Every structure is written in C-alpha cells, then in structure tokens.
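In the form predicted on its own, a lone chain appears below as structure tokens.
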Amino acid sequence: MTERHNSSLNQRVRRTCSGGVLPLIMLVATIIAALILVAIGTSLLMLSNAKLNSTTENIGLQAAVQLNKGDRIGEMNAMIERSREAVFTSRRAYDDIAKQAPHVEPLARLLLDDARVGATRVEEERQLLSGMLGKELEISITSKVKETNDRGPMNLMLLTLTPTENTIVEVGSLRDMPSNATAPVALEQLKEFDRSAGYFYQKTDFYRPEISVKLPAPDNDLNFVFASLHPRIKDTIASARLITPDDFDGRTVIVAPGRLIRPRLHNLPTAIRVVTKTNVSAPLNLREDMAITTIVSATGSEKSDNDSD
C-alpha cells in the first residue's frame, strides 16, 4: 500500500515539474529567437549603410576628381596672382615714368590701364568659372544619382532599400587650406605690403584663399580673390579624398530636396557635401529614411610654387 502510494507521488511530482519546465524552455526560446532577430536585423543595417555609404562615397569623389580637372582652379589662381603682379609693376612704372620722363607718360598709363582692364577681366573669368562649376556639379551628382535611383530597390532579406530623390549638394572648400598662389619673389615691395596686410596664411608664403587681396591704393578698388587649393609641395599632388565635417567650410547649397536652387556661386568651390537618403523598410511596416553624408576635397593643384611657369 505504501509503494503504491509513493510510485502514484512520484509520478505527480514528475508531471508537475515537466509541465512547470515546458513554459521556461518556451520562453528561452522565444527570447533566443528575438535575440537571433535583432542581431541579423542590426548586421543588414550594418551592411545596408556600408553598401550606400560606398555609393555616395563614389559619386562625391568622382565629382571631386572632376572639380579641379587639368588643374583649371590651380591655373586660375595663377592667373589672378600674375595678373595682380602686372597691375602692382605697371603702376610702379608709371607713377617713375610720369615723375621722371612726362613725355611717354601716355606709354605708361596706356600700359597701365591694359593691366587694370585686364584684371578686370581675370576676375569675370572667375566668376564665369564659378557658376560652370556649380553647374558641372549639380549635372554630374545628380545624373549619378538618379542613375543609381534607376536601378531600382535593393533587397537584404528582411529588408529592402529604396533610394529617393531627396538629394542634397552644398560647395564650399577646405577649412585651414591656403590657395596655391604664392607671393611674388622679385617684387619685395609687394611682398612686404601683402605681409604687413595679412594676406599670407599664416607663417607661409601662400595666400589666404577667399578674400580680396587689394593692392595699394589707386588700384584697391580691383578684386583678386584666390580659391582654397592643396597646393602642389615638390613632386606631391593631393588627391581627392574624403575629409570631415570639421575640415568642410560650407558656403552654398546647390541641389536641395526635390528642387534645383542654381545659385550665383563668389567664390571657386574646392569641396563638396552630398547627402544621399534611402528608404529602408522591413516586415510589419515598419519604414526609415537613412540619411549618408559624403564630403569630398578636390585635387590639389599641379603647379609647384617653385614652377616659374
């Protein structure tokens, strides 16, 4: 009677432990299976930002190689820097000619004066060369784009990735970049006055970028201003690159979402800022707009400042 009854207690004892274990091993299931949800979930975000950061990345920097091709901004700068030494020269020649030979004084202001047309000139063509690259720009970044758009949805298993249209493009320069123009080397007199003025970046030889570099009075109502540029040091050209929001100076914004704005660009744009953004959606209808940023420097330039030509 005793066996019997201790057999039927132990078979209640068993049931009651099998029935209590069903429901914790259930649980630990179900949370290891969420687990497994939530860490493939986050390595799809994972590939799926690495996968569109690569895309912007690629049609920032082929803008960028773009930007300064065949040296263009480089020779601009060269262009503005010589044509300033020319105007400085043919008003030092004619304030001695008018002083010490009056009868060729009408040489000397003829010379004079084609040296200021001419300034006058450089800067239309880099204003003119301005507005070609912000046009090149809003062409070339948003033809990729929609290329790219074209394409169609991207699928990742559980997610799938729809690019939109909503494209952002801002030129500015490098921050804590000089231009590649450098101070004259036989006009000592220049030289001193552009020191005393606080043209030169820094401790260097070269020009700060983006500002009117005015010459001393009459001529100071002529513009010279040298665009941001790595300038060419012995044998070494910069390369386009990707850099930081910290080094990106942004000045204007030429492609906004869903719209072109086309501004009137001052100065020549030597970094670009592309923001891409791409729906990402998973089951349950669960939906996000993933924004990339991109920010890309041109090329330095390809003349040395020790080139005389």
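Superpose the two forms; the largest set of C-alphas matching within 1.5 Å is the rigid core. Residue numbers count along the first chain shown, from 1. All of these numbers come straight from a predicted model, not from anything done at the bench. What changes on going to the form predicted in complex with the partner chain:
Relative to the superposed rigid core, Leu242 undergoes a CA displacement smaller than 2 Å between these two forms.
When two forms of a protein are overlaid on their rigid core, residues whose CA moves 2 Å or more are considered shifted, and Met26 is one of them between these two forms.
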Second form
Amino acid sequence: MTERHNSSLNQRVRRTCSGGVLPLIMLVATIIAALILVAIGTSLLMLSNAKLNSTTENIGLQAAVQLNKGDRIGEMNAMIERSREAVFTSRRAYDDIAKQAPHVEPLARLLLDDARVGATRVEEERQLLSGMLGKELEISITSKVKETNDRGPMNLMLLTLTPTENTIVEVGSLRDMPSNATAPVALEQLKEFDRSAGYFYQKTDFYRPEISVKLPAPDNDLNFVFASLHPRIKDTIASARLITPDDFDGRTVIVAPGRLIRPRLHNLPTAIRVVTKTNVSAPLNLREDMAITTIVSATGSEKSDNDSD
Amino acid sequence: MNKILGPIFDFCGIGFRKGRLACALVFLTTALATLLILQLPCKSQSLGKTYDYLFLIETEQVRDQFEYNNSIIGPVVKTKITYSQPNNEDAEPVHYEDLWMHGWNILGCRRMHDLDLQSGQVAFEVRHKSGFGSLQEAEAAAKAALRLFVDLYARRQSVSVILVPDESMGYMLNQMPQAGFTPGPESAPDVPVYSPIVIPIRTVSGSQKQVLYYTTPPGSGDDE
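Alright, leaving the form predicted on its own aside, put up the form predicted in complex with the partner chain.
Entire complex below, previous chain first.
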C-alpha cells in the first residue's frame, strides 16, 4: 500500500516538475487562433476580390453590350463589303460600256465615280463610328466607375474597400477572329481575287479584319478595313462575354488615371480591357491597392449578309 | 347567260319595233364595251405580259442603321432588284442585286445573281415598300434604274419603259438630268430625235407620260 502511494506521489511530483501542458495548450491555441485569423483574412480578401471582380466585370460587360448596340459594327462591316462590290461592279460595267457602247461611256463613268465616292464616304463613316464608339466607351465606363465610387467605401468585417478613380480602359479586338463580312455571292472574279490575295480568314468566306482589303487595279487606291466581330453562325449570335488576355489584341488606351487622352481610333473596337483599382485597408493601418482586370468582347453580329429579306 | 342577254334582246326588239333604233344601238355599244373591259386582265397582269422581262425596283427606307448624329451616310435606302419573265409561267423571279443608297449616292451593292437574259423587251417598274415614295426613295430608285440600264446596255439590251408610282414621277424626273437624261414630251413620229438613247417613262396609273432623252451628263467633259 505504502509502495503504491509512493509511486503515485512520485508521478505527481514528476508531472509538476517537468509538465508543460498549459504552455503547450496556449501555444496550440495561439497557432489555431492565428490560423483562423489567416483563414478569415484570406476568405475576406477572396470575398472582396470576388466582389470587386464582379463590379468590374459588370462595368465591362455593360460597355461591351453598348459597343455593338443595334449591330452597328456588324452593319458597318457589311456596308464596307457592299461598297467594294459597288465599285467592282461599276468598274466592270464601265469597262464593258467603254468597249461596246462608247456613247454611253460618260454615264458609266459617272456611275463609277459615284461608287468610288460612296466607298470614300463609307470609309469616313467607319472612322467617324470608331471615334464615336471610343467616346461612348469613355463616358460610359468613367460614369459607371464614378457611380461605384459615389456609393462610398464598402466594409467587409475587418476590411474596408475604397474604390478609386484610377481606371484604365484599353480597346482593341479579338485575336483570331474574322470579321462578319462575307465573300461576294455572285462575283466569282472578285472572290477569286480576294482568295488569291489572302483576304479571307483561314479557309472561311469571312474577311480578315484590320488589314486593308484592296480591290484590283485601278481601284486599289481605295481603303476597305473590316473590324473583327464574331459572325452569326446559323441562328447563333455570340453574346458579350469575358475573354482571356491571350484572346485580347489591345490597341489603344482611351482612359488612363489622371489624364485625358481622347485618342483617335483608327479601327472599330470590339473588345475592351478595364482595370479598376480599389484601396483595401485593414486594422493596424494596413493598406494595399488591389487592381482588378476584366477583358470583354462585344456582342457578335446579328445578321448575315446572305439573309434574304 | 340567257338571263342576262334575254332582256337585252327583248329591249332591242322593242327598240326596233318602236323605231328607237338609235337608242338601241347606243345601248348595245355600251353593253359590248362593258363586256370587253371586264374581259381585260387587271393592270399589273397586262403590264408584265407586254414585256419579256420585267425588272422590279423596290425601295425601302432602312431603319435603325447609321441614324446617329453626324452620320455621313444615313439615312440609307435599300433597293432590291428582281426580274421576272411575265410570259413564262415556269420562270421563277430572280433576285438580281440589292443596292444601298444615301439619296442619290450609291453606298453599296450586293450582287446575288448574274444577268442571264435572252433578247427581248425589258421594262422597269419602281415600287416603294412603304406604299408612298419619299424624296430619298425616289432618288434611290432613279439611281438604281440608271445602274440597271447600264448593266443591260453593256449586254446590248435596252429598256422599253420605266413605270413609276404617281407620287414619285416628279422626284425621279428631277434627278435624271444629273445623269444626262433630259425629260421631255414624246416627239411626234415625223419629228427626228437627236438622242442616242430614248427611254419612255410613265406613271403606273398612266396619268403622266414623259420621255428621257440622253445627252452627255453635265460635267463629264464630253459636253462640247
């Protein structure tokens, strides 16, 4: 009995002397608390990131829908193709008339000159529309950003998100995307010329975008440039959507922090990159600017030029 | 038939018997003329049957395109050109081309088919999809008719007549001198015409009839 008592006493003494359970528990508790804090912090950051992403994506998508409102880019592309056909057919009629009926040559020449003037006007319209779209985008995105800023900072438990006006907007086009303009239907000669000149996108009948698609001489002084735009495939119209940086061919910055750019756009924009910056502040005076980038493409063309209406 | 003709014969018999020969003759002539008119086809049918090819030039104002401020090319009028063979019931109408115009100026063309015509009489008929022609639509129709005329002339075919809606006649005639076609009255058969091309133009109702005499267009350099 005495022996057992002694052994139990020894055990207790040993525990008292060398036992570190309490510090161990405290250490574990601290680690767990730190881990929880890190988890909360990370989830808050992710939450704020998702929130900011969603806001920027919303701004970008609204602008992308606005970009091809009423299929104006698609219509412009189609009109550029029709304008080429008008010049080509007028030239062919002029050549035929000059050979066969010289007394009507002045009339054929008048019609040819008229078609050439029409082509120049269509090109002017394309440039006018490019400028107009750039201006519209600038106004639309900056007003949306301002609207978000006016709502004030957003509190997310320990974090405070304060949107800034440091926005960057860059316009460009979709990489590896043809235009919605299609090859001539009944002008085999022109179609063959275009095919041999490499004007068609891969093996399709859609024209390649953002190159000068010339006519055969002597009308090769005229400029025809298509914009890349998702064509309508059967009954499917591509909606405005998010794209990856690899698919974006950025050309011109139209909004940059602290300065008014108002650039001259030479091509019709069909994709937009929006970068918004938000100041994230946490307790202990921790501050960081978080940049969110969204790249979106415009709605595809609604109409095919081969539609008979 | 006997029910209709019986009273007429009875009446004539009475007319003869009573010595009202003149009255009966007038009545008979009127009845015969009425019958003949009823036997005639309606205007659009008879119009086409006279020609081997009828080109329909149909204009339509395009809505919601290029209608923003400062647009250089809006409003746009689309002109659809189809041709048919009224005397050949088996021949389907052919969609030749679509043209896009801004008033008198051509902006674009989409050729849908070749001009596969045999020799024969050709007529143009202008129609406005809305039912009434605005100035822009009449200008577009005039330019479309001229382009079509040149396309046909290059294939050694001429136009026998251009038929236009009554309300567009004035607008179209005003545009034609820009292309060298001067409108004027139809000349008497014994009066020589000093013009290489003469195209009659008349309203669909037949109320107005003019002739377009071709001279060199102004400013073409061949005036003298």
